[in-house]
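Form predicted alone, single chain, as structure tokens, below.
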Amino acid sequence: MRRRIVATPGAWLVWGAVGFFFVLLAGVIGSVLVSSFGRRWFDTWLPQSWTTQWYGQAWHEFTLLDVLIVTVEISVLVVAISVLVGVPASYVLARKNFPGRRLLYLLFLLPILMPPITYGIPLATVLYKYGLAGHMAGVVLANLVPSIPFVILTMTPFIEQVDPAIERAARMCGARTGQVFARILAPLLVPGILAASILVLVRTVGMFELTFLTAGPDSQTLVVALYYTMSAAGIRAQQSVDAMAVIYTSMMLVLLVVALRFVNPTQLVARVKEDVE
């Protein structure tokens, strides 16, 4: 006999609440969308007429291209800053046992778990008192603060899936530290860096708080110059800016899209070891 299953009135509630978040999620995006293309639009539901002209003055009027080269400049850089300092750490992370490792690993995820604008003042504070903020240097300094231990979270478990046997079998053939990591462990942790990079380069691009402290008028990324195109005193077409809302978007569907191709969400899992007694 095949067995019915019976939805409980719970489960129904929490399938409506989603299925509702969703239309109206759909709905925003889709008249912000709409907007962008419409020459006209008053009290109808769709505009009288459609042009592209808005991303064309979009472009030129907030000046899309050096706002991009800033953001791409600025998000490479931090990716590879981050990987650079947090695959060598999360190496030792996860290979020594040591005082105060996991106190270490909690501190590594304050920076997550905490929200960006509650140590993005104090650290603004800081970066504008030395000159730094206000240049690209201070944007990347202040987004590296939750991308590296994004990393090192990210790159942890991947660490942890390599056989120590292997590094010790590299070095009783004579290899050094470096060629190890260079030449054994490096191809093995490529989907692991690659997988962090693309993540960081997506948190990066969509980082707001910490990029809207520290830049200045040459250093905004996307996001940035878009909340100061909405904001900024004068008159300008509302459909110039939505243009500019669908671009990031875009943007940043293309990027999570990549993401999710490349990035296996059970491997960021770390694995908890208990330690030897």
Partner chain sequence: MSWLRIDGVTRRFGGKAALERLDLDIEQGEFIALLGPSGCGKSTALNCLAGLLPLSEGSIWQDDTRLDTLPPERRGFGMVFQSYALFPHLSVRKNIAFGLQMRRLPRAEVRRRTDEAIKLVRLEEHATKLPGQLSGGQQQRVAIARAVVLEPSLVLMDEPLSNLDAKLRLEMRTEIRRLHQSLGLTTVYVTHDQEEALSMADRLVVLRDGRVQQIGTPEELHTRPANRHVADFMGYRNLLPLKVTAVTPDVVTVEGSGLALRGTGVGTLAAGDEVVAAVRPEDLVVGEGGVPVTVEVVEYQGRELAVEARTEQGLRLHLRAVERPAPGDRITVVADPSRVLVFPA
The other form holds:
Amino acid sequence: MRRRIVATPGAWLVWGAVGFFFVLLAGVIGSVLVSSFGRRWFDTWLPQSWTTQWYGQAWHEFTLLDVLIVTVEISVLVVAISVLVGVPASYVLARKNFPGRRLLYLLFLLPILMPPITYGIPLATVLYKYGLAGHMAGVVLANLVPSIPFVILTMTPFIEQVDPAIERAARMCGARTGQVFARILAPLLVPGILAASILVLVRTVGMFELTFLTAGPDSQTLVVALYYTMSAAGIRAQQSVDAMAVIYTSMMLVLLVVALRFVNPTQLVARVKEDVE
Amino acid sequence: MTATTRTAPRTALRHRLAERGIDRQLLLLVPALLAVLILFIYPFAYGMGLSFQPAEGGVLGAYRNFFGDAYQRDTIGTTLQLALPAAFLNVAASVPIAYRMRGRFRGKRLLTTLLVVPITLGTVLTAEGLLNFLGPTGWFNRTLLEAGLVDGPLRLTNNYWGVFFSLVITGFPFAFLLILSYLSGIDPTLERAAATLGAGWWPRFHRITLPLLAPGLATTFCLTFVLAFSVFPSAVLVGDPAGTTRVISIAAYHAAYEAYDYSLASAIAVVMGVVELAVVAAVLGVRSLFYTGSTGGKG
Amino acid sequence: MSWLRIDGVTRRFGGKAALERLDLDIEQGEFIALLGPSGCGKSTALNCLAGLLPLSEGSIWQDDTRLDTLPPERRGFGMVFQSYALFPHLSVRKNIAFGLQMRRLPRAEVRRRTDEAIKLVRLEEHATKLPGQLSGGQQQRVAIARAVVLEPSLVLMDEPLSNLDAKLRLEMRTEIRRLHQSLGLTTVYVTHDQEEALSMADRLVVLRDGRVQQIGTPEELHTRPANRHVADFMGYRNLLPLKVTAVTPDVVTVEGSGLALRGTGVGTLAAGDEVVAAVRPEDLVVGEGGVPVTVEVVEYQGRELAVEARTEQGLRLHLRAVERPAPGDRITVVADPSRVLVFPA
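With the form predicted alone in hand, show me what the form predicted together with the partner chain looks like.
What follows is the whole complex; the chain from before opens it.
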């Protein structure tokens, strides 16, 4: 079949809208990138001269290494706990029909549907009451709230498509529940668990509100540190904030490239099961 | 046949429970359930309790404070004025674009990958970028001035539009990718069948594809709306946090961490949750009017 | 005393009984086939026996041990699934060794027994392959080896041959029978193919709508089906709705739709009863002085010809012929009274 060379007006409109979006995106990213390398940039198209000093400055001034380590520690903990807690639950939801199953599903859906601020503020209050907030423990706990349901919602459809006869076969070979999990299900679920983990990782690194509400000075992740430096503008050069933002984005981009090796882009945003009302 | 074996023909309790789907495997649910109960339901209930125990003003004092003060009450309207149009634009723009891109073409993977990039930007880079790019001396205004389209720079940041643009940048890719996945879940042979019955592209779209897509659109709208409704950092950074973009989450944050009025903060959080769920329920209510069965595809 | 006893096992799905009071005693080393059309409850029975479905009523005993309260993994049965359910991420060898490893047997013994099982099903060359790389017949053999390597007290097979093509099915039938004889394994085999069941099993259980219709040896079922449903299933293709005209101790005479037959009554019958006369096509032959019919369709089937004919009143008959009649020919057919079974309608 030959391709049409002349596009219809509708096609022009559609591609125009996409083009506009990408121009906006390129402008946003480009101006931050240019600014982070510019020595002085005021009323001109481009900065007068170039430098990389802002990166060094941001790195030292904001103790970025520590922040990065904290970010990685928190994210890894959140991913590990939510997978350990979420996967067994999604197994039961995928395989069994019991009274209250739909209600439970709704309960797990709720933390994803609610804006983080609405439960973040009371959660932070409770965590402060028990002395957990302000430390890494509080940040991890708060981030578990949307992460566990997220793992459950991603893994349930994945488990549903594994043939249940395989588990039965393992049972008939004498394997107990734990063994069925460890020897048969876990290897089969690795791709799904990997995808869910990366999605949770991306979301945790990017999660602002919950971390912001529960973090103390030495348990800030990169996003929160960024927000503080930016809203305390004036003290520091804007360019070093730009440099820090670029570092953050590069880190997320690396995660994203890894993620895209395992998951379809459409799954990155959400995977909500259709029968939930 | 011994007597002992004959006297126990009753069905074991184990079977009777298993019949109803109850067995030891349900224990696997316990950790997740506990986590949600302790970290989500309990704090929420605790917060709700706090909201009814203000320092002064009786049980409903905090709510009266919130609704009695125009500066506080108007945050609901401000938030909805930002979130509803942004969510609507994101969904409405995604439909024709996704519809055009539902087939296979070269570079589709690249395009969808590029659309994921905004998710990695994070609020701060988006905010910085918008301030730089759309600011009075940014590239955008510079281009408009050079081209002679405007006399003075347009004011696009530190106001409603700055926040709106940031919501589009983060929300549009999200809506687009979701709608694209819903669209590819619709069996393409349905449209081909319609074509053989003499339907042109518009009847095919609005009689076949759109009704099948409608439930997906509703879900997408809800999720995009939730994202936009909880806008907080960008409202502070690119908006006008004391005026036109004082959204409800800013009000809640101020009450909790600047005024230290946890009762008011909890009340605001509850109001926020109720308003959001009301919008979601309304949209899902409309959705239930549509066909929601199988769309015949692999989806 | 029988070795395995199924006592009134019932399974209901949402109030509807998929299996109604199944009583069955199984002797050690027996090959039992559960036979019936799809939806008759035979797979339900097998899954209840395996412990994969809870019972609504009844119990299962092995000697004096109650089995139905044990989870499937502790019953010590082996099972071959219809879809084979091979572990897709494990090689043939690891699939077969899985059950042995679950029993924590010493490594050397696992190796020895796995090797034996692989040899038994003749898969030596494929031992390191993944299930996805095997043909249907090979996958089937892996599934069987995986079930028998544990030397289970009972092997359950759920339509194991239904996914194979006709030639392979015949081969595997012999193979399963050979394994059963050489290993002496007690087997419960579910199938909807009466020929398969008759050729393999020591005893058959015919099920219909969740109820047992008849239990017996292949010969018993073949020559003396207990009711018209079993007869239908056992290849009595002619099921003729007729009326009894005369009853003697040996012979029942039935008539209707332009034909008269003499047959053997099953159950108590009296003149005037509405009945169903069941005759196999091979017992209805062209002969002098029988029922006049018109030939409609003739099919060549190797040594014989399958003929479909109609009486004047329009009743359709299936019969066998040695010489080819032409469609439209008028012939007469006869049947041996001992081969015509008359069931109450």
